[in-house]
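Just the one chain here, laid out as structure tokens, in the form predicted on its own.
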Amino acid sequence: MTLNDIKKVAGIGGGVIGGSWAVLFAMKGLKVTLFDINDDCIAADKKTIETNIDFLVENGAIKDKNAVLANISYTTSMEEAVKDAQFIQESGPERLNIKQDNLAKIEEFAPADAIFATSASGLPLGEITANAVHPERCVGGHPYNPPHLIPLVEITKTEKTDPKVVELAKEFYQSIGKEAVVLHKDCPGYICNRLQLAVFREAIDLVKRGVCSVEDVDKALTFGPGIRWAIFGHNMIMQLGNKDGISGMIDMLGGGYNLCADIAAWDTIPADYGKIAQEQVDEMMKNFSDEIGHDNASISKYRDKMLIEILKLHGKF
């Protein structure tokens, strides 16, 4: 199988990464059929796709929501969904047995060649697929959430995985217009969660140590590497901070004020951080302009917004 011949695709699960991804295959011209366990999932998941959809309308990321709406279809049954796929994604609940079920049952009815992908954000595909008749075939489709904007996907495989799958994965993926990136071995919590906790414990330490506010770590961050990183990786900006590239920018650095020698070490997350934290970012949100917004539904509407002018600049829209 090539690129080409993947034109139908099936999403096992719906719920806010199963419709997400019905969305972003949807908005890329594929024909996807989304399972869902019972009449119930099914109308919610249409509610939310139809919700992303007109959000989508209404910021310039598309412009036919009919169009992208004829391209999703639903089912209650695995053998309709994945009968004549291509490709597979299933998003099933973050359960092993879930997990193992959803593939014995797309493996009884799909296509031999057709793909099956994950997007398990903790399970290791190993355990996924300790039962596969075609474990060859199976890989890691990480997203990060939502995934009909967030463009990374994290790609894992095991010892069985045929490279060939892998690649063509990655070649699906980065047609649809994600940026796709392939583990070469099993890490807990991929690589960006590893990133994304990295910094957190820093943030958490800092306030704790009481060098600064919630609201200071958070804008630091926001209006200082947050911004770059939305260009250019870590790499890159340190290439782009010393006339002599990255090497010279780890010189510099080795030969000056150790500052890794004071950074948080500690393994586990403090457990009164939630209350100290959550005092502060209520707070936070209160002093948010309107346009902002006061509670988790207007942030997040506004950050999916501010996300989409950032991909319009990344060329994803």
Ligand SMILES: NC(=O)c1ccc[n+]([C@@H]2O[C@H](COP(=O)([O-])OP(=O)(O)OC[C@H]3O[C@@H](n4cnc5c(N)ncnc54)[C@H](O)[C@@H]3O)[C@@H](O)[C@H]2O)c1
The other form holds:
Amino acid sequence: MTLNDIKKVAGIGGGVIGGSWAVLFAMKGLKVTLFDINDDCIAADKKTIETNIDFLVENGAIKDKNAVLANISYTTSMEEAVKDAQFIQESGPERLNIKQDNLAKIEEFAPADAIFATSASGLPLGEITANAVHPERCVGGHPYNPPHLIPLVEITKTEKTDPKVVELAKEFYQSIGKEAVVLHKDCPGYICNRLQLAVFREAIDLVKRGVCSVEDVDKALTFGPGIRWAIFGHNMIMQLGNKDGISGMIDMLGGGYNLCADIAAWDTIPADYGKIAQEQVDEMMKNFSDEIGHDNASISKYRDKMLIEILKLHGKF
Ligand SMILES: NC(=O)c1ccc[n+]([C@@H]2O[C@H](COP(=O)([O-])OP(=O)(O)OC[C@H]3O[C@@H](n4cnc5c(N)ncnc54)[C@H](O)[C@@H]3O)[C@@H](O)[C@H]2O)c1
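Right, and the form predicted together with this ligand of this protein, after the form predicted on its own?
Below, the chain from earlier opens the complete complex, with every other chain and molecule after it.
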């Protein structure tokens, strides 16, 4: 199979992620059949998809809403969803047994060379595909939410994945505008969720140690590193921060105060942090301007509008 052969995608699960992938595939001209477990779920998926499309229409990325909608069909039959698909994007719940069961059903009905890509955000691909009949065509295709806006996809593989499948999956994602990174080996949490958790662990620790408030830790991230990270990754930022480049920066950091020894190292998320943070986040939301909004739906919309401005600067929207 080559890139030109990929014309039909099966989406398995149409929630936050599946409903976003479906829009991206459909707006790029691919036919999508979306599987969900019952009619109520499909009704919810249709709403998610319509909201995503409306947002893209409002912001000029989609001209013809009906043409995009016409590329998406819905089914509660796994056979119907995958029987003539060349690419399968699985976005069901993050539960190992569900992912394994779905893969078994997919293998029953899908063409043997159809690529299986899971959106799983933490489960190692090796565990999801442990019982696969065709592990050679299985990859992880981990998006960043929402995939119809954020370019990154992390591609994972196992030692059984055919390198040609990895290459084709990468080519496919790139053909629909994604920035794809391929991990050299299977690793829980992949790249981004590990990085994100490392930062979040320290953020939680700073609040719990009484160093700063939840609001200030967010403000520090947004108006400090976050604004630079929207342009370059941390290695490049380090390169630009020292006259001798990143190697000079490492020498400087190594010779200075050993902050590494003071960084949070605990191995489970403190259960009481949810309550501590929720109270402060609720207060932050109350104090936001009306332009940003005061509830999750309007604040998400504001976030996505800002994302579009950043994507435009990168030539990605
Ligand atoms: N939400 C995120 O930020 C995010 C980001 C990247 C990856 N992911 C991953 O994407 C996947 C989906 O997450 P989500 O946030 O969209 O969840 P979600 O709960 O919004 O959606 C799950 C979807 O799966 C459907 N579903 C339920 N049982 C199913 C089954 N047995 N088989 C198939 N589908 C079933 C649901 O009806 C729903 O449409 C997970 O693996 C998650 O870890 C999530």
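For clarity, a rigid core is taken as the largest C-alpha set superposing within 1.5 Å between two forms. Positions refer to the first chain, counted from 1. Just so it is clear, the model here is predicted, and its values are computed rather than measured.
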item	value
Residue shift check between these two forms, rigid core fit, Gly29 Cα at least 2 Å	no
Threshold 2 Å Cα movement between these two forms for Met238, core superposed	yes
